[in-house]
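The chain below stands alone and is given in structure tokens; this is the form predicted alone.
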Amino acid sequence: MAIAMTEQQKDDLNRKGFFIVEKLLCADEVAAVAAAMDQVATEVRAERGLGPGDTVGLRNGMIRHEKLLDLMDHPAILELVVDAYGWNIHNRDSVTLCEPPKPAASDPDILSLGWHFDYEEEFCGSTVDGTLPLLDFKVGWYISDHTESGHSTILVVPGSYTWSREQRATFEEWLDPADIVAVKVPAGSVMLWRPTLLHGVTPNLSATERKAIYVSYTPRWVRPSGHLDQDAELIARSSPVRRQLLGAMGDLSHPLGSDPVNNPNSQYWFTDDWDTVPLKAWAEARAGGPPYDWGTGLGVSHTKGPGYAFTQVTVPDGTAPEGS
């Protein structure tokens, strides 16, 4: 069974490519995260020589403040991420965004990053029947009020993650503007989505700073992109589940197995001891018992464990087994 995802959320995720949880954080939690983002943004602006009106876009910025890092393994969201993508995952990247209002004369129709599909350039030669593979699952945390008129909002085209290479190249010629959805949500809301959706972000022409954090999860055998290795002291003081999400072994064992010199075997790819993947036990305890229902349309529902044995071990001779 699933841990927390409803049938409607599954349908939205697998048909539209995203779903939204409004006001997941209460007002006090929003205020605490916003204050943490302000502190980090002030530090970054000083480090980079930026002014108070300059945008801060910081990769791996979550590790700079505990209130931000807590979003990565927020129980209510981590349950949904595991339902969608399975438990054999870690954090690929995070982006902390603080965007002050732009001058009133700015063009409201110019998207800062333009329309794009995440990873199209990286994955364009590695498609599944022409569509981009899902090697990443993203959570957007909206800390400022994205219902405010003129506020910078993300625009998405539902279902566009299924488009072919030709559709991705020609959408400007045929896309109906009515099919574009603006994610206008109150502060403290969250969007869980396939980042291979066509999307873009409107400029911030409101009166307040836009605050948003995007957290990406990926299979543990995919290398991170916003960092190489996280700080050893951070790993040491983290819980086993957080260690896994930060890219380390949950029990601090060697990532190349019990005999890394003579028999190196990456535990990120496959492990002989699934206890080193603490999110597995965490997920199973919350699901309440098999059969489990995570990886719905996205990841995998099962993984070969230490007791796995191949059952087809002889050369087929064209005859079916007796009694079949």
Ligand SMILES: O=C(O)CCC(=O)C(=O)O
The other form holds:
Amino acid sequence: MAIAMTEQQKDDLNRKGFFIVEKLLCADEVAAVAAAMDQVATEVRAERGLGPGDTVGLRNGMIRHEKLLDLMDHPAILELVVDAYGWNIHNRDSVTLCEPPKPAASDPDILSLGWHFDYEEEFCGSTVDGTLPLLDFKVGWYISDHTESGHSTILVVPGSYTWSREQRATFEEWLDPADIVAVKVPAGSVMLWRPTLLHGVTPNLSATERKAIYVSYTPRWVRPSGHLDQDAELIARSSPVRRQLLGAMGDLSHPLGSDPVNNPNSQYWFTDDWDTVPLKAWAEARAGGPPYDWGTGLGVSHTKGPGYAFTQVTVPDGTAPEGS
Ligand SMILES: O=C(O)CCC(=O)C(=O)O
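Alongside the form predicted alone that was just displayed, please also present the structure of the form predicted in complex with the ligand.
Following is the full complex, with the preceding chain placed first.
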């Protein structure tokens, strides 16, 4: 069973590549997250010698404030992330974005980041049957009101995560602008999405600062990108599930296993003990019993999981067993 994902959300994720939960945060929660973002942006502007009108985009920014870190394992979202992507995951990165309004004369059609598919270049062309693999799953938290006229918003092209190499290379010649969706959502809304969707971001031509946070999840065997190791003190004071998401073992054991010197065995690849991956028990308790239905996003390989053993132990001799 899925924990929380509805059939409609599953269908949207697999057909369009995204779904939106509007107003997941109430007004008080939005205000608290916005205040935390203001605090972090003020610190970063001071550290970088920036003015109040300069944009802040900070990788791994969520660890700077508990209210931002709380978004990473917000139960209502983590349930959906596990339904989409499984429990054998940790945080790859987060980006805290505070973008003040641009000068009124700015060109509304210039997308500063440009249209892109995340990590198309970084993974040097690794594909699955020509499409980009789901090596990352993203949650966008929209903290300012993205329905405001002229507000910066992300634009996505539904279904584009299934495009072939040729389609990805040529879309500028044939993409119908009517197929582009602007994610204009009220404050406190969330988008769960495949970052291999074609996307871009409009400039902020509204009267208010744009505030958004992206939190990315990736399989535990993929290295993070916004940090290498998180702060040991932060990990020590975190819950077991949060420790896992921060890249540590839930019980603080060694990531190379019980004998790191004589028998080093990355626990991110093959774990000796699934209790060190506490999101597994967390998810199972919430799903209310097997059969479990994690990894419902197409392209997620189902983990063979605890107890899996290879059953083919003889050299095939080319004769099929009776009845096969
Ligand atoms: O600012 C945004 O909404 C999207 C940023 C972006 O392009 C990305 O996360 O890859």
